[in-house]
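Only one chain is included here, represented as structure tokens and corresponding to the form predicted on its own.
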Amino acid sequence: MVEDILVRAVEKALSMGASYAEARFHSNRGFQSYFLNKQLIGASHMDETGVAIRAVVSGGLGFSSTSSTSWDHVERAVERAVASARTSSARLKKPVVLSEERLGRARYQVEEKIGLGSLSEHDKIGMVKEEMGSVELDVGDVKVQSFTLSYNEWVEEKAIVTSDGARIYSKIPRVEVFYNLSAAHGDRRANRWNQVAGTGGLEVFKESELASTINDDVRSLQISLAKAGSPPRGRLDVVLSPEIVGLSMHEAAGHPSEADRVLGREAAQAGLSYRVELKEGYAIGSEQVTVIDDPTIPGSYGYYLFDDEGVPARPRVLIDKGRLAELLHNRETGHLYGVGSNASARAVDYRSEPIVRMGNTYLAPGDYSFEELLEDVREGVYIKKYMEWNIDDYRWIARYVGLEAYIIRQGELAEPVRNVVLEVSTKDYFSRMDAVGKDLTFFAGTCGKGEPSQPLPVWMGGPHVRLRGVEVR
């Protein structure tokens, strides 16, 4: 029924003079619960359902949406999108042209091993509370002063119809837990937040080993606050954990590779990209560095098989053996660059227009074990978990602050150190990566981009790596 309305909407836009039209039914329905210090403080439902319309008229692109799926409301949304496109066409220096693609005609969904509907909301709250019962918030004389946790589940359902042939239906359930720990020891304070998430049913929660993960973060706070000493400073060898590597792939490789950012369209909200100056083929790192963005990984938080323009998804190689490779493209930027789309168009809901986004970004694994990465480091630092980070507008200078870290001495882990700061340029970071582990691990994240903001689910990943002679502060 809804897909019939989408087809009708596309036909209506074409009859009004659009050269391209796209209609997307987009629904996010779910349940959230919120806890403070293990006590329930609230719960709510999410039900965001509507239809989004895009149209191209005389080279102008227009967008409109409606929260109703009735034809009267959808028809008015079509009229607004066409009118907007016609108005914008008179002001553009270059007309909007979408790349020609082999578009999908498919229906797919992620199966739930344990259905989200198999438990009542009351029982889901009990499930979370039972898991939190195994969490130890105080370790020795380090006290967790605040522990907040949210449990979120939702099903994202989409139907996409385009005037040039795409017909896509998808249904993707997701489960996510986000928590934050604030701890103190004397006059010292530290904070740790974390996120566990994936696609699927309640098995995502049940298989997450959440209590063990939280307890390990509490232990990390205890080590940092009560046991760790001052870090060494200067140029040292550094071994980084998959957690920090994954974050850096997202920030220092993924975001700079978004074609709309390279074109300057994100400048006001989120900055630019070093790839404005550095072109494909530029040697930005060692041959150990291959960075991939792949939305097709089963179970991943950023999973999809077709993007929101109907283009089939595939792995995108952003850095290939140390050299800059693909950018992330939608159909508009793919045409501008003459390379076509690589299925990077995503929208968070029906109110939002698809923009260039990552899926699951990671450093490809190498051959080293963790012990081999350590064994020929005479003096260095191992950073296991981060507490904070920041990166400049061009994604060229980054700063990562360790929460849990250790001295490496003669190839062995020694005493813990606190507040280790790794400040490094992107080129230095990738160029000084001389060894890459084989223990590829993924971490969930919510990527922010756009105005209005579109927070989207992603995974970030990598193995342990070794950097030679980087600045530690």
Given for the second form:
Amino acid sequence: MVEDILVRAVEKALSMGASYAEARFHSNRGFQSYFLNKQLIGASHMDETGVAIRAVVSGGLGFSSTSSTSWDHVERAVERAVASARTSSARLKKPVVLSEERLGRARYQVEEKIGLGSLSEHDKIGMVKEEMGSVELDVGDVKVQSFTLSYNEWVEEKAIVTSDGARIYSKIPRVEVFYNLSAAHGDRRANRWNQVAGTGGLEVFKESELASTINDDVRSLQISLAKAGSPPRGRLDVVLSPEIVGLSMHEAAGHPSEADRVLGREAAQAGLSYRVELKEGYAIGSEQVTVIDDPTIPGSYGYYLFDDEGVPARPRVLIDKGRLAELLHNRETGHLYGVGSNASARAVDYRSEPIVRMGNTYLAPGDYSFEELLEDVREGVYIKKYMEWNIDDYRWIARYVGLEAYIIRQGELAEPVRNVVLEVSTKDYFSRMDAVGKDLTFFAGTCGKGEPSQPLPVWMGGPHVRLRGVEVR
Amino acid sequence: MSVVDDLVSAIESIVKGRVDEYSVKVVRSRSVMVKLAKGEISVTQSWDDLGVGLYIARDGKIAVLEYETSDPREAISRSVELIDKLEKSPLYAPLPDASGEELSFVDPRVKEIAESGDASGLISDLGLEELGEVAGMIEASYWEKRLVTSKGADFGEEGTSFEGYLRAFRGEASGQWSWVSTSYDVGLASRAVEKAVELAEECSKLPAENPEPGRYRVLLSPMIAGNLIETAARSLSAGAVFFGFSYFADKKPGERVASEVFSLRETPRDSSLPFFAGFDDEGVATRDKELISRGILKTFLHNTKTAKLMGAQTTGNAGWVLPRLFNLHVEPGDLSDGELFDALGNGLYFTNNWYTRFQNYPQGQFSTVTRDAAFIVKNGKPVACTKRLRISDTMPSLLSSIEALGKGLWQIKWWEVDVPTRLPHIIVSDLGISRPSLEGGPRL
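Given the form predicted on its own, corresponding form predicted in complex with its partner chain:
Next comes the full complex, this chain leading.
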């Protein structure tokens, strides 16, 4: 039993002088298939299984991992983690202390309504090809030159034992589809990539309406390439779709709320945060803006019930009616802030230390319909889909460039425009959000952070929103 | 027999007779990494990994099996059956005959640190105790790999890597720089550390100024140029062409894709940078090659599969399914460090960036955000420090606007530069810069 080895590893670390020890069995096993222009290129199996050890010795933090579950290798990993912790402790001004928590002793797993094992790989490939059969790659005189798609399913299985009592076992299956469409109209070319994903079994794929989503993206490319005109410039009212709102919640509210980032622990990688200076209670947006991160949403891509330090998960309110609220904490940052952990410690695989991460971040819905958001816009822009985005490392200036966008004239959608650029400060963005729709929708993403890099599944969500008088280029 | 050799033999015996072709790669690696934040060690990490990759083909069908586990033999035995469930691949081409050569470089000190997991010397050797509020990472790695194919390849290599980056803070200013080598080159690392500190200090002494959005002459540091030029090298992978992620898809070898002062090489035989290799994943010999020579596209990067589809020859860049990149090298120009600002005259000097994203891959339309020290340069002198600007342009336009290059070369690899790249400072004569209004923003 691997859990016996984890218990033994924790005991070994304590016997070597650790004040805290944590052992995690972590396995990701999956199947992928790859398609080019609807033809199967090939397929793969992967299995990454190993054990991660964290130890605190004299206030220093050490991590080590091994791609083996045999006691010899795990014991060596414990010795390396303890030695690493001693190295860390040699130059500490502030020792690492983990917050005291009511830790979980639980086993849970996500049920697969349609089991991943219920179809053979051959039949899964057939399932994807059948769905792609309904995709129309040529619309009018716009031709999709390259259509690539990958189908990816994997089961993440974890067992976590900590020296202060956590015992968590979890099993989470996930299904993900990623595709890219590259299209041309005369000399003009453009591309659209997209990701559809969630936790569960094959129902994630079957209920995703993938062909319809891809066809809609082909249509967006056609509009952008063949029909759209130049975008307007200046300060205008802008209505944003849930796709862009979800992304912006992740980028401009979620990442800056990560307490390790605020404390500078990621300063040389993912950067810092405006919350280094702007504290809880600061009015960053209108009263319409409430942003929540909730790992417990059933079916979500970022789903978990206990984090990788054994703390029970719950929704976290990051911005409450326009004011900065709680940060995302693990047990280390939760202790430093004196507020405890809110279960934000996640590791992507056995090679990774648990660090502060989001689960599923979204803007709480309001009560406007899409038509009501438009109706008193005299002249503005509706941005429906984007391709390019980025934000500075303090999370203060963001840029979203529309792939599919329309002029709004007298409350009605009018002609399409190409490459609308919304480049806006975080405060401007949240403060000018005067109306929030009721149509909350989630989108899958792969969040980047950590060194070594830990690409992690998340959902990002929001409804349509209206921004008053933002700068558009 | 080592663990690696033992596994390779076992896997060969599992797959022989069950598939037409196979390529087995086993890599054993050990690494240690120290992460710094606010001048303290935030965590020390170490890894002990055994990775197995297996390519199999039968009747034109292809599959890849990847394992990082205690012992993948049983799983492989089951997973070989995957090939029965597939269809002929439009990418399939027979594995080529073996032609690779073994190329190893091991620095004993780096190997010792990586194998022992003892990182205590890294901090003191680099003198980081004295630097105050710094953040960053230092990593030492050792690996050994063996590749065996059904076409007669049987090659082994081992190597070391010593790399890191440091972000130094001085008041509201910061500077960041990186280094990468296969040797325990403390001098190289120290120069990178000094550069980060120097940039932070220089920026902290200058007044803050926000330039208007527009088009500027720009000096790009090797950190930021490394990030952007890596996108060019990735665009030259035939895989990117097929998958719609290349901005060179409509170009052919012999056509102009950059200004005539710009030359880019791929250098797998350069064992001073850690992505060196004497053979690729198909057992073909790697070779150093010009990708862009004086602005002219020389070749796309191929394995045998993409070469067959594009009517070309493999360039020794396999990747089992798609081509991969080894080390990169940008040919230096003739400007000394002291001449860079004079050559820029009036413009902007960007020292670091992050978050490069493409609005439109086929046309190379992108933006990226500057971070750390960024300078306004007037009459060849830095006169102000600025921050949070964005380069918004197209890569074809940027490459065509390269006006001059420095002669000093830096070895760069960090969070935003995945491929070890040796390159100089680069002057671009005409680059689009944007920024929003920053009312009410944080000081930092």
